[in-house]
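This document starts with one chain, in the form predicted on its own, laid out as structure tokens.
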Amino acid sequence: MKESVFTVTYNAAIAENTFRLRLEGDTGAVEKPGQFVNISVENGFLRRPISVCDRDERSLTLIYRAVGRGTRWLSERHAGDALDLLTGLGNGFDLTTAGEKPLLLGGGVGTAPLFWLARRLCAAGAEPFAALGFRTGAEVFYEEEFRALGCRVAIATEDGSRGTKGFVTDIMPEAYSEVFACGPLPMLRAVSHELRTGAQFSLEERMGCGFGACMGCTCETKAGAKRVCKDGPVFRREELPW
């Protein structure tokens, strides 16, 4: 874990309440698809977490919802505007298990971190399946995004307007490799009961501290009670009592 000062670049909307955040600073703890940072809010108490969408050496780009007062005050920030970021946290997903066909399922802003670790997998050899589930079509995003990479893509929508009415659970393809999963944990279990192969799940929970501090952000497997933030957010399906 860091805490660095980040410079805004870009800040804009690119879906129904959902922006894109483009930060500079130093982005040498963020090292694997799946961690996320915990960006400091005026007059919030808690700082807001969200996953890394991509990464290169000097900036990192974030996708979030604009939901509550801190987001709505994080969609107002500026080129040139300075946050305070805790960055490196979580552990990831684990790319060496991936096989040659790996299937991204994406819910809502759960997209957003399977865009760096399919543009990891793609470079390193392998064909991406990225299904994404929305609940309307105005709130889509990065569907070309995906296919510029290399990925073959398919988008479900709640209501229909966009792509195959239902969920990404009728969208996900006959074979597949190994799955990698981030979304609203109703969607996570529905994908779990249909699997055939090892997956990875991202686990979205509410969060305090984002480095294991509090115990806030606990979760039941297996095992007992772990930390989303700091034993997750990935786990393994193996792992969850599902």
Given for the second form:
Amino acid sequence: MKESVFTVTYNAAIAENTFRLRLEGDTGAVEKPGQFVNISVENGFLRRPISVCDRDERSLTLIYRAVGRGTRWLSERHAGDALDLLTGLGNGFDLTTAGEKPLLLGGGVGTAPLFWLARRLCAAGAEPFAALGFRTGAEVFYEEEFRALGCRVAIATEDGSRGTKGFVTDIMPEAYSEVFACGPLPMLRAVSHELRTGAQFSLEERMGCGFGACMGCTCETKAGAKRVCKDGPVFRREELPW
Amino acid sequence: MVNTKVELCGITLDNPVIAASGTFGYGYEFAEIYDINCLGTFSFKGTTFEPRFGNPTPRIAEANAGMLNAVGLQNPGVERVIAEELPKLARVFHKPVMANVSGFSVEEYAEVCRRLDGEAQIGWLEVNISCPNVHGGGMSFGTDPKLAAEVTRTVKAVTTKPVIMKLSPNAADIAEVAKACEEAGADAISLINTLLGMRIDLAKRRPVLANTTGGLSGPAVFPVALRMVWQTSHAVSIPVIGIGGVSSAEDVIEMMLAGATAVEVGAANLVRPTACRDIIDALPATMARYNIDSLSEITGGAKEWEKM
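Given the form predicted on its own, state the structure of the form predicted together with the partner chain.
Starting with the chain above, the whole complex follows.
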């Protein structure tokens, strides 16, 4: 974990209510796809945890939905503005067990952390399949970006306005190696019931601190209570009680 | 050269800044980013006899200038705290530490304290009779002077360590509870625990917290805490530790002027992990600005306005 100030270089809507934020600063603590940052917002007390969508030596890309007061404030930041971040939070995905044909399942804004993961997997010679689910076509983002990395991509929307009508479970391919999933809890549970392979699930929970101190975001695992922010957010399927 | 040292129940603290229970874990998350030995001390996560998961999530909510929590005393239970957490804590913190104890019966408080009594690094027992997020325990002991006195007496009988009773602002008269604890043998009082609060999600039309209610902490509660430290320190002669929304060196001094011997910093740790260190670093210059040579001399130093 590291606390440091980043500078906004880009912040604009890329889909309905969905924003892409690029930040320049010290990215040294951000080591693995699936980790997140915790951003201080001027009009809120608690920081806002947001997963890392992509990273390089000098910059971070974050994708977030403006759903409350804090994220709306964030959506109004401009290039040149400074933001205080805690970086390098969470355990991140374990890429070593991904296999040759990893399946990436994204639900809504949960798609974001899968992008850096996909880039890393492609660079390692894997052929990821990205099955991305959204509520409606206007909320779809990064379909082309995933394709440009070399992924096969399928889209599902709940209202059928784009891609297949339904959920990510309706667009999963027949064969895959390991599954990496990030999205709302009902989606992850549904996915878990469909699978016969190993899987890593990135969980979401309301957080206080984001670094393991407050015990706010605890989840139940087979090995007892774990902190989503510190012991997770990524848990292996066999660790979870469902 | 200013002097930041204070004495708490016979143990000297390098400074009055104590990281508050429930916001500092067992110290090691913070030790990753700074040397926590700069602290006066810290109070580790509330310990019960049995392991506890706590309340269902979501159990954190945002508030203006603060936050609500309904964690509900998640902890691995006293045996694992002793076997696993304290040895790890000892690697990153080398001063006497404060053990925070909670329970659901007078006997449970006593049993947890009895087990912690043998741990050499524990300097004080902070007995939490003020958790607003559990049923049938916690706060129910802290809102009734008779029950508070009973817990105090029982705990004092099983330990030689100083006993600090942590009180609830949700009591009808917190000074009365403090007096009852003092008479029952408490060595110090700490206050305040969180104030019972609630938020509603407008879109979902239901409480934000799965527990419906939670405890409010953060800068929003500072004036309330300060007022209660003032009232309590005038009512008892044992030391009072001021807790509630402290986030700056100025807040530390204000709490001490109100009557606090030492100060706990809670919610600030969660939003700025270096909060305690930053406050400690700022103390000497802030003391100089207000002509304070020695912090231990300012406790209760605020005087009432003279009546016209």
